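Taking the form predicted alone, here's one chain by itself in structure tokens.
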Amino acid sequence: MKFYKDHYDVIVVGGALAGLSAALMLADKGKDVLVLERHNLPGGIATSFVRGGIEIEAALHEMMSIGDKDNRLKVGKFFDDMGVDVDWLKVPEAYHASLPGLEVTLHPGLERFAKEVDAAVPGTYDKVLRLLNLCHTVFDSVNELSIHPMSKPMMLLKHEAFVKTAGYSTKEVLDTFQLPQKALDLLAPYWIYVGSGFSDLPFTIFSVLMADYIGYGSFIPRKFSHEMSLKMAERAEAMGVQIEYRQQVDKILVKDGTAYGVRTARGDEIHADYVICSAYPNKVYTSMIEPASAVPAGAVKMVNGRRLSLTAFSVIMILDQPAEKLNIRDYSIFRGDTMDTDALYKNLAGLGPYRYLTCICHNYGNPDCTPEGTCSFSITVLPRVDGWKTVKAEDYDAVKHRVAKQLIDDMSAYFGVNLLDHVLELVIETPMTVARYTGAWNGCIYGYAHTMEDHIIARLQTAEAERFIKHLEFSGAHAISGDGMGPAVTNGRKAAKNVLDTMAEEAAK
């Protein structure tokens, strides 16, 4: 019996969230789909691992675009529509900001958030609420326009706030509100999840982030991020998708400018009408296209012109006491010595000491995630890839442990507790860990940076011109939406929609 069919409608390279989202959407339309995944499990970075008999979340801090059961947002609705039954838990807060002169816990809900900022910085309620409402209006426009594009005159008529702010940076728009610096500091912590300083971050991106997280709150799966990927894979197979693990794709086959299949590392040549690829275009266009002469010059120019966003360094600990006994009192803590996001972005180019940390105690979102009497606590920085590319193999262990100790010492001093005295299990994840496990280009988990020169609005306008090889689509964090697990799902769906649209167009000819 042959391992593979003679032909598929679509081959999906990569069984992480984007690839599985694409497979689900295609299978829902009756397409014959093959997913090839290099690991023995689905999910990519959306996974967990076991140490000392305890399952530990590997990456997810919080999931955006889910929404409550009676008010689903686009990612949550997609899971529901596809029959992927994830047990979502709502995170109890937005974040605790530990910043110079500020120790403030803020919660979702536009009015509540504005009141809590006002309590810390009196006299700011009206301005903060007006800003958050503006973010929400832009967020609604982005969601509608992603489904129903319209002419520029109609956009101005129906989406005035979106059009008027689209060409401005976050800093430029925030400056118009004339808020005190401490209020601006309290509005800034989520910047790290999009990875550009405010002077270079499009206000559109900031709006989507704030409206989603602050307007609707964030969620985590009860059984860790791997619950998402396992249930997505299970549902996809039930819908007829063939998923094969331990199958690394080495080449994407191209003839006459059109992709027609792949070749795996073990030598299988598999044919399909379309290929959706989760690998970064950097890798695809430099080493995966066969023949190499089929790569247009414009493709290489595009990847050379794009700036990689952030990678990740995390210390994940299982501690031998409940969180409150270690003075850990919040699910999410953003801690820094400044909220000058441009200065913090510059700092992330090096190897530390890092000036801005994000910490998660999963027990406050999921009380049963560790055995009774223990807690899970992680400390994460999201560096740029620049510095970590310079680490030599012989220096790797020393650098890794130096950075980890800096993070642990910082939070130990903050809590007044030596966390190292309470460690049951400790795992260090570095950019090299990410690169090795996921194959992400230089360990970059957030795709290409959203900047004033290159962000979602510009990318939507150039998307057609950047489809350099026919019947080849890209999914993953590096695709149009960028940034995180929720957008990865959106990117997978977008790739599937492109395939379905092209199929319909070609059938109509």
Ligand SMILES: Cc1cc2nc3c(=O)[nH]c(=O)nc-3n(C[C@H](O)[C@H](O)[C@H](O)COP(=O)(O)OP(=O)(O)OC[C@H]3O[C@@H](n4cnc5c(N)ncnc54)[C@H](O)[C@@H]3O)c2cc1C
Contents of the next structure:
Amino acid sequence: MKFYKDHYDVIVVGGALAGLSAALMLADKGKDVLVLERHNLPGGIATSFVRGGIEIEAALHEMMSIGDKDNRLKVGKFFDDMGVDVDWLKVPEAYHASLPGLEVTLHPGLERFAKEVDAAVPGTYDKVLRLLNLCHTVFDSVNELSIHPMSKPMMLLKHEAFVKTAGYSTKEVLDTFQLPQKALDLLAPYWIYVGSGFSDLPFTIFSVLMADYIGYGSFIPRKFSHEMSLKMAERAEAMGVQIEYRQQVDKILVKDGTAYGVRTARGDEIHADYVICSAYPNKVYTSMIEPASAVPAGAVKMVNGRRLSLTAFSVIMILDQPAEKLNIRDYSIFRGDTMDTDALYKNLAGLGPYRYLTCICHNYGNPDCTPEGTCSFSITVLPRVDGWKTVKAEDYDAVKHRVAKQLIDDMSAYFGVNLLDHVLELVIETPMTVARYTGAWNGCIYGYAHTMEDHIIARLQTAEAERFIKHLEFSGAHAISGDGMGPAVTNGRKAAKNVLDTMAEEAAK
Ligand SMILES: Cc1cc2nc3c(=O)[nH]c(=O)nc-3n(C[C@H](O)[C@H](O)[C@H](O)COP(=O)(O)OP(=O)(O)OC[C@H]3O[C@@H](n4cnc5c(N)ncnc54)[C@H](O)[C@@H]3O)c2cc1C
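Given the form predicted alone above, what does the protein look like in the form predicted in complex with the named molecule?
What follows is the entire complex, opening with the chain shown before.
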């Protein structure tokens, strides 16, 4: 019996969140789909691992765009619609901000959040609420316009706030509110999840981030991000998708400017009408297209011109005491010696010491996630790829341990507890870990940076021109939405929609 069919409607390269979302959507529309994943399990970065008999989350701090059961946002709704039954737990707080002169815990809910900022910086309630409401209005517009595009005059009529703020940076819009610096500091911590300093971050992106996380709260799966990946893969298979693990795709085959299949590292040549690819365009256009002469010059220009977003450095620990005994009191802590995001962005280009970090204690969102009497605690920095690209192989261990030590020492001093005295398990993930595990270009986790010159609105407008090879779509953090697990799901769906639209257009010809 042949292992592969002679032909598929669509081959999906990569069985992580984006690839599996595309596969689910296509299978739901009756398409014959093959997913090829180079690992022996689904999920890519959305996974867990086991050390000392304890299952440990590999990456996820919090998922956006899920929403409560009776008020789902787009990603939560997609899972529900596809029959992917994830046991979501709502994260109890937005974050604890540990910033110069501020130790404040803030909770989701626009009014509650504004009240809590006001309690820390009196007299700011009205302005902060007005700002959050503006973010929410823009967020609603983005959601509507991404499904129902409309003409510019109609947009002006129906989405005035969106149109009025679209060309401005986060800094420019925040400045108009004339808030005291401390209030601005309390509003800034999530910036790292979109990874550009406020001078270069479009206000639209900031709005979506704030409205989604603060308006609706964030979520985690009870059985770690691996639960999402595994349930997506199981459901896709139940819907008829063929998923093959340990199958690395080396080449995407192109003829007359159109993709028609792939070649795996094992040498199988498999044919399909369409290919959806989770590997970064940088990788695809520089080494995966066969023949190489089929790569248009514009494609190489495009990837060279795009700025990569952030990568990740994370120290993940299992500690031998319950969190509160170690003075760990919050689910999420953002800590920095400044909240000047432009300065922090510069600092992230180096190899430390890092001035801004984020910590997660999963037990506060998922009390049973570690054995009784222990807790899980991770410290993460999201550096730019620049510094890490310069690390030589012979220096790697020393740099990794130096950076990890800085982070642990910083948080130990903060808690007044030497965390190293309490370690049962300790794992260090670096940009190199991400690059090796998922093949992500330079270990980048958020795709391409959203900047004033290149962001989701601009990308939507250039998307057609950037379809350099027909019947080849990209899905993954590097596609249009960028940034994180929720957007990766949206990107996978968008890739599947593009395929379905093209199929319909070509059938109608
Ligand atoms: C420490 C850390 C913390 C994070 N925290 C959060 C968070 O709290 N919230 C959030 O939303 N996001 C977070 N992220 C980011 C998030 O994990 C990613 O943005 C997202 O998971 C990317 O998903 P993806 O589907 O694009 O691809 P990936 O997870 O990168 O997966 C790509 C998949 O394609 C496969 N693949 C690649 N090339 C090939 C090939 N040639 N052949 C076959 N298979 C291939 C890989 O094996 C992999 O399975 C975090 C990341 C890290 C590292």
